[in-house]
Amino acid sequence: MYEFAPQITPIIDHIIDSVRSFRPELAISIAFIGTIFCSLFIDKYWKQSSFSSFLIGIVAAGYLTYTQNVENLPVFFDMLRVDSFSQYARIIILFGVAIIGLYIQQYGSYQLPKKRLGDIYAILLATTLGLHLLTLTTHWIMAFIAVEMVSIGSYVLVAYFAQNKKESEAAMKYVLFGSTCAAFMLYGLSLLYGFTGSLDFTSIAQMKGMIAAPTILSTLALLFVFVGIGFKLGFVPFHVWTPDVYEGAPTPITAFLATVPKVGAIVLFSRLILAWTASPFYFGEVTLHFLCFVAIVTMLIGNLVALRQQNIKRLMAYSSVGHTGFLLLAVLSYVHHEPEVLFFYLSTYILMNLAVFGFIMILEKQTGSANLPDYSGQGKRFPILFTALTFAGISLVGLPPTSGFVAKLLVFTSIFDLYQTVDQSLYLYLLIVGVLTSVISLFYYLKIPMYGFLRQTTPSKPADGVATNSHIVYGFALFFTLLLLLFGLFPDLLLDFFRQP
């Protein structure tokens, strides 16, 4: 026992120094406890106390993240790494979570039967903490814990408002599929640890261990690990939960699933791809080929299946799958030292989806349906809403003058430069499929204005005008649509922010 005594002081000093770099996450943790307290004891006197605690925690974490000293510091015994890459990712995540919390608060104001929203805000904060850990970690145990924090929180969010068989079935499918993917990922991690004796995927020890391990077994371990990450990203073939869960979950929860978890998973995946493709050995090439193949298949299946959808939430589910393929292309930009391209695409993707799902919330409230045929002729009743929704769809396609066009242009340019540098036909195939699927997506996004403006109005529709308790969501959705135009015309406003050291 006494032989460990000289090490205690340095260990305590290291933990104290690490806590200083962990202040944004501590703010989220304190807000989590405060939100639970408000939900239990104060909400009965002031209904918005838990929401206020949630919002204060997010704003505080955002401020601490923005002002954080990022010097690529390893903290908590090299399990986390605080750098500018994680800083920008956490800012995007906090922005998205704040808007999702606002959407939930507005949804709860008219949702029947009434349920306590304080629990949802607390779960959302716990999920946000998991997303932060995903962006910070280079350690497999911490990565698995973070993935499970996000997954379990997402299960609860999907199931919390379930009122019928369809919604309960969606939540059950999500839990079962997520649990299976987690088991595969954990088995892959156990194999990697057995082969290498290390859990840091950037360490030389893990690289050497993977080189010495049998090729077939180490490749199998890598594929098992990708199963867990693929579940959170929703790329093919781990996307099968997406349409049912997106359709069955309340629209604010669907907006959450479509946006911020993908940011955390993409950042973890980017760190992993950067570490492994930098190696000249076979598993770097295996990882790169896996990434390219999955990106191609994901873009094709996501966009082709979306063509047949008549429910707007299922359409957006397959749109999300297709955009995951583009996000994987953006990962290649980061691997080749263009992180601002990845962050510009992530920011644009968040804005586009928050705008679209905000409009869907309003349309569901007004029509009681998420089926496109039920929106026939509604463009005459809500001309501004449908015009803005169409513009957001144009941005999702990637047409000028939107920021979606700039985002895809930057990604395609980066991939083309990569193709010219290394002269691998695989990158050319990525470009061709990316352009082709962007053209395909135009056809299903145009269904929205086609039904809204060109089809006859169905009888017995609600009165004109947006409901009073939807004005806040409507205002934010319109604001995000204007931002898509602004960043499309002046992309350097966003790119220069992400280029800061």
Second form
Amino acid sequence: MYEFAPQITPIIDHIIDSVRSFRPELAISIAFIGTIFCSLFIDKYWKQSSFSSFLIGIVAAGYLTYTQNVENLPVFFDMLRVDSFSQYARIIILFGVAIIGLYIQQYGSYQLPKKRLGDIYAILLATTLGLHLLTLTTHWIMAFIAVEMVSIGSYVLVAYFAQNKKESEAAMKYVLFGSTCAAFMLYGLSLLYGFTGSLDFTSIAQMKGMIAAPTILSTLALLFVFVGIGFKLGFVPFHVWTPDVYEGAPTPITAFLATVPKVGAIVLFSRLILAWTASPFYFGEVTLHFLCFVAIVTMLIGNLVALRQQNIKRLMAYSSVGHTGFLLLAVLSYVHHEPEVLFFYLSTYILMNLAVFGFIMILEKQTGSANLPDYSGQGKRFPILFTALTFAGISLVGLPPTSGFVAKLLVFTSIFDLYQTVDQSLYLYLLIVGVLTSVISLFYYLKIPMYGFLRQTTPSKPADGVATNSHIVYGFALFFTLLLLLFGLFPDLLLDFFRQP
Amino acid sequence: MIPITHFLAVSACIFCIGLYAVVSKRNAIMILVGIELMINAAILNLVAFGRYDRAEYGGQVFALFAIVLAAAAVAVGLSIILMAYRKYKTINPDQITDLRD
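Could you please show the structure of the form predicted together with its partner chain, as a counterpart to the form predicted alone just displayed?
After this comes the whole thing, all chains and molecules, with the earlier chain placed first.
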């Protein structure tokens, strides 16, 4: 006890200094408490108070993140790594969360006008805090806490609106699958800790320990750890939950699951890959080969299985699995010092998904269904909506003049450069599979306008008499589609933002 | 002093028992119990390895956090299973299959 006494002052000084770099997360925490308070006491008088508190918290966190001083200082004894990489990722996350909060508010106002929504914003904020920590850390304790924060928050989000059988089934599958993956990850981490005696995956002790450890056991530990990250990212073979959960969850929650958790997980994964592939030892090779193999299989399975889907949310689930494969390619380009490629892909991916899920929300409200055959002939009823949805689909395929094209072009160029410098046939296979699956994806994304415009109208039931409008969701979705076109024509607008140091 | 291999062997056994409970699914509560066993195996590992880390006590701290997070996850899991039971009148995952390709 007494040996700490002379050191206690510098330790306290360090902690107080660290709080300054932690301000965005503190803003979220305060907003979290404020939102709970509002939902308990003020929602009775003013229904939107908890939503306002949520939005203020997100905007404040966004401002603090944007103006944050990123000097790579040691924060909280190197538990957190505040750098520009995490800054961009956190801005993207906060943007996505703000839009999803808005979608949830609109969805709640026309779908469940009686239900109290205050708590869901609080949970969304807690999940955002977990995502922030995920982008900030290189320490396994912090990473595991962040993964669990995001997971537990997501379980509650999926279950929160559950009114029918499908929704509760989705929540149950999600929680059982997710907890199992977390348990695998924890066991892998305990083995890693045993081999190395260190819990920071960028530290030299961890490298040395991994080199000294027996090959089979350390490979096993690595694979166990990747189970946990793979669940959050949704790459094959840990993607099996995605279609069921995406179909069963309410559409704004699906939009959440498809977008922001992937940003957090991919940032953690990139840091991990960067730290481990930098060393010329066998586990660097193992990680790299694992990454390439998983990317190939993920792109193939995601895009091939999507071909035979008839439910638009299931289709988007497999599409997001396919896009995870492309994100893994973008991680490779990050490892070779082009972070703006990764961020361009991430922000485009988020814009595309937010636009598409906004449109799905409106279609679901108007036709009462998420099955593609029910949209037959609806293109004449909603011409603007289906045209915009077609553009978003084109962007998801990766055709010009949308930013999906630029994103894929950047990724493929950087992989091709890699192939020419390193001359490993692995990268060539990655490239071939990437291009091939992009072509395949054309078939299923264009199914949506095919049903909308070319099929005859089925005698559909009229729109159910919900009077409240959803102009805000519609407006935002159209705005995102316009942004996709804008960034497709002028990609430098976005790239320059990510390039500034 | 008990050698560390004994701890590792016990924890590997517990992990495999938990995994078996998860894979041979008949009852969602039993799956949660299995998950809990897997997490406890990992915690046992962490504490056992933590004996050699007298400088930072990383393993012990990690074990404490893991216990708290496992409790939170199980609380959410139980409430979701209860909700599914109200809709389906069963918690056998093999019979809860409305969502499938």
